[in-house]
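Let's start with one chain on its own, the form predicted alone, as C-alpha cells.
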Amino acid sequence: MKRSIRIAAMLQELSGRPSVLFNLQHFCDIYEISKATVSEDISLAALALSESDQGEIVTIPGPAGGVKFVPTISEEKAKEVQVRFCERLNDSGRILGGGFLYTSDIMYDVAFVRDLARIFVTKFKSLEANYVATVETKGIPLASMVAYMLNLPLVIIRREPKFSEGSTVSINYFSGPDQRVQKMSIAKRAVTFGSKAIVIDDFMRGGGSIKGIWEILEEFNIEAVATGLAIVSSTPTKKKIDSYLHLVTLNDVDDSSKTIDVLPNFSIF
C-alpha cells in the first residue's frame, strides 16, 4: 500500500473513533509495517490535521500508550464559529416573548453543533472526567457530541423519572426568574459513585438548573470538574453558580423593537 493511501486509512480510523487510544502495534499488524514506519506516518498525519485545523493526534508514550485523535479547534476557527453562532441567533423571527429565543433549529443542527462541541473539547480535553452530563432536552445534542469526541458515556438527567430507568434519585431545585420549585432525577445505574463529570447544556439564565445538576451529581459524590454552556444570559448578573465556560452572551431581547443583542465570549481563550 502506498504511504499516502495508508496515512489516509489511518486518519479515517482515528477520526472515526475520537479520543480512543490505539496501540502502535495495531497499525503494524494491519499494514505489516514496523513501529518506526508507523511513527513516521502518524507524524505526517498529525501535520495534515494541524494544517487543516481538523484536530490533533496525541501520542502517549510507554508500553500502555499509543495514539489518539482529539477533534480540537484553533482559537481563530473557534472565534469564527462563535461569530456565526451570534449571526444565527440575531434574527428577530426567533423572538418568542418574555426574553426567550427559539433555538431548537440551531441546537439540532448536527453539523453546526459539532463545531460548538469542538470548542468545549479543546478546553476540557485534559480533564480526567468519567462522564458528560446534561439535563433533557435541548442540551442533549451538544452534550452527546462532546461525549462522543471525548469518548465518554453520556448521562441524561431527567425532569421526571422514567420507569424504564429503574431505581432513581430525585431532587427538588429552584429555577427561573420566579424561583419555581422543579424536579430532576437520575438513574442509579447511570453513574458510579465517586467519579467526575463534565456538565454541558444549551442555555443558562440564573443558573438554577445547572446548580440542580451539580447537586444531584453530589448525591453520588460526583465532582463536576467543568461546566460548558452554549448561551448565557447576562441577566441576572448574579448567578447561582460561579464556575462555567460559555460561548456567547445574550444581553437583551427587545420584544417591542424586535432586536436581539448577543455577543461572542472571546474571553474563553
Given for the second form:
2 protein chains.
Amino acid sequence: MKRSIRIAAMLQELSGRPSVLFNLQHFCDIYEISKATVSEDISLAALALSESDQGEIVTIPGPAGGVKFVPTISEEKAKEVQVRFCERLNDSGRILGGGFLYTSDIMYDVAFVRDLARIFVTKFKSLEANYVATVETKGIPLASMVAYMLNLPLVIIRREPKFSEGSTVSINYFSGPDQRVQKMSIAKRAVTFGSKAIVIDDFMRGGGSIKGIWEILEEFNIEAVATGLAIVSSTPTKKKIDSYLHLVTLNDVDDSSKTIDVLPNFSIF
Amino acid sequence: MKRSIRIAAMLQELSGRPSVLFNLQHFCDIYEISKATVSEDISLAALALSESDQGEIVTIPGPAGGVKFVPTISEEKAKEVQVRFCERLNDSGRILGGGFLYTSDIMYDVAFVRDLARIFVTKFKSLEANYVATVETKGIPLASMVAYMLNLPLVIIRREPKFSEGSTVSINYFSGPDQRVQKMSIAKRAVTFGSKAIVIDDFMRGGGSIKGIWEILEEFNIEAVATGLAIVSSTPTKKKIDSYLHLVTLNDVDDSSKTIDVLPNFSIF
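To complete the pair, please output the form predicted together with a further copy of the same chain; the form predicted alone was given just before.
Below, the chain from earlier opens the complete complex, with every other chain and molecule after it.
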C-alpha cells in the first residue's frame, strides 16, 4: 500500500474513535510494518492535523501506551466559532418575549455543535473525568458530542423518573425566575460512586438547574470537576454556582427595541 | 507540504464535515495546487477510506459540484456491529421486569451509537431528506449522530411544549401496552411545510410513538421518508406503522428464567 494512503487511513481510524488509545502494534498488524515505520507515519499524521487545525495526536509512552486522537481546537479557530455563535444568536427573529431567545435550531445544528464541543474538549481533556452529564433536553446533542470526543459515557438526567431507567434517585431543586420547585432523576445504573463528571448544558441564567445537577451527582459522591455552558445570561449577576466555563454571554434581550446584546467570552483563553 | 500530509489533512477536513459538499477550488486555494492534483489526492483519500472501512468519498460533477465524505459502513462491518449490539443486550443484569430491558448505557455510549448511525446513513443517504426527527429522550444521541453524518438539522419533538420553543403544534396519541394517551409537541420554527424527514428512535414495541411522530410531522405536510430503529420488539407482531428499518429484534425477555432472546436483523442488506 502506498504510504500516503496508509497515513490517511490510520488517521481516519484514530479520528473515528477520539480519545481512544491505540497500541502501535495494532497498526503494525494491520499494515504489516515495523513499529518504527508506524511512529514515523503517526508523526506525519500529527502534522496533517496541525496543518488543518483538526485536533492533535497524543502519545502515551511505555508498554501500556500508544497514540490517541483528541479533536482540540486552536485559540484562533475557537474565537471564530464564538463570534459566529454570537452572529447567529443576534437575530431579532429569535426573540420570544420575556427575555427568552429561540436557540433550538443552533443547538440542534450538530455540525456547529461539534465546533462548540471541541472548545470544551480542549479545556477539559486533562481532567480525567468518568462521565459527561447533562439534563434533558436541549443540551443533549452538545453533551453527546463532548462525551464522544472524550470517549466518556454520557449521563442524561431526566426530569421525571422512567420505568426504563430502573431504580432512580430523584431530587427537588429551585429554578427559574420564579424559583419554582423542579425535579431531577438519575438512573442508579448509570453511574458509580466516587467518580468525576463534566457537566454540559446549553444555557444558564441563575444556575438553579446546574446546581441541581451538581447536587444529584453528589448523591453518588460524584464530583462535578468542570461545567461547560454554551450560553450564559449576564443577569442575575449572582449565580447559584461559582465555577463554570461559558462560550458566549447574553447581556440583554430587549423585547421592545428588538435588539439582542450577546458577546463572545474570550476570557476562557 | 509533503503530499502524504496534504492528503491526510484534506481527508480530515472532509470527514469532519460529513455530507458537506466541498468545491475542489477550496483545496486548490488552501494548498496552492492545481485542480488535477486535487483530484488525484482525493482519489488516494478515497482509497484510504475504503482500505480502512471508514466511509466513502462521493464526487458530484459539474461547476456546482465537488466532493463530500459520507461515513457509510460495509455490510461485513455492519453485521459485526449488529452482533456486538446483541451481545451487549444479552445480559440478564439488564432485565427490569415486565419485559423491559435497561439499555441507556448502550444508547448513551456515543462511540458505539456512531457505528449504529453509520448503518442508517448507509441505508438512508440517498433519500434527500431535509431533517432527522426524533422524540425525546433516549434516541437523541443516535438521531443526533445520524443528523450530523447526513448534514441535516435535527428536530427533537418534545413531550410537553416548552416556552423556549416558541409557538408549538401538539398532538395526542395512544402508546404503550395500556394504550395510554400521550402528548407530543413540535416547535413551529423547527420545520418548514412540505419537506421530508428521516425518523430515528432507539426502540419500538407497538409503534404508537413512531406513529405519533409521523402524525405530528404530517401536520406540517412533512413526509417520513424513512424510519430507523435500533431495537424492535417482535411482539406485538402487528405494528401501528408498516415501514421501518431496524438493527436488532428483541424476541423475548423472560423475567423468571432471566433469559433474553435478541437477534441481529440481517434482512436489511
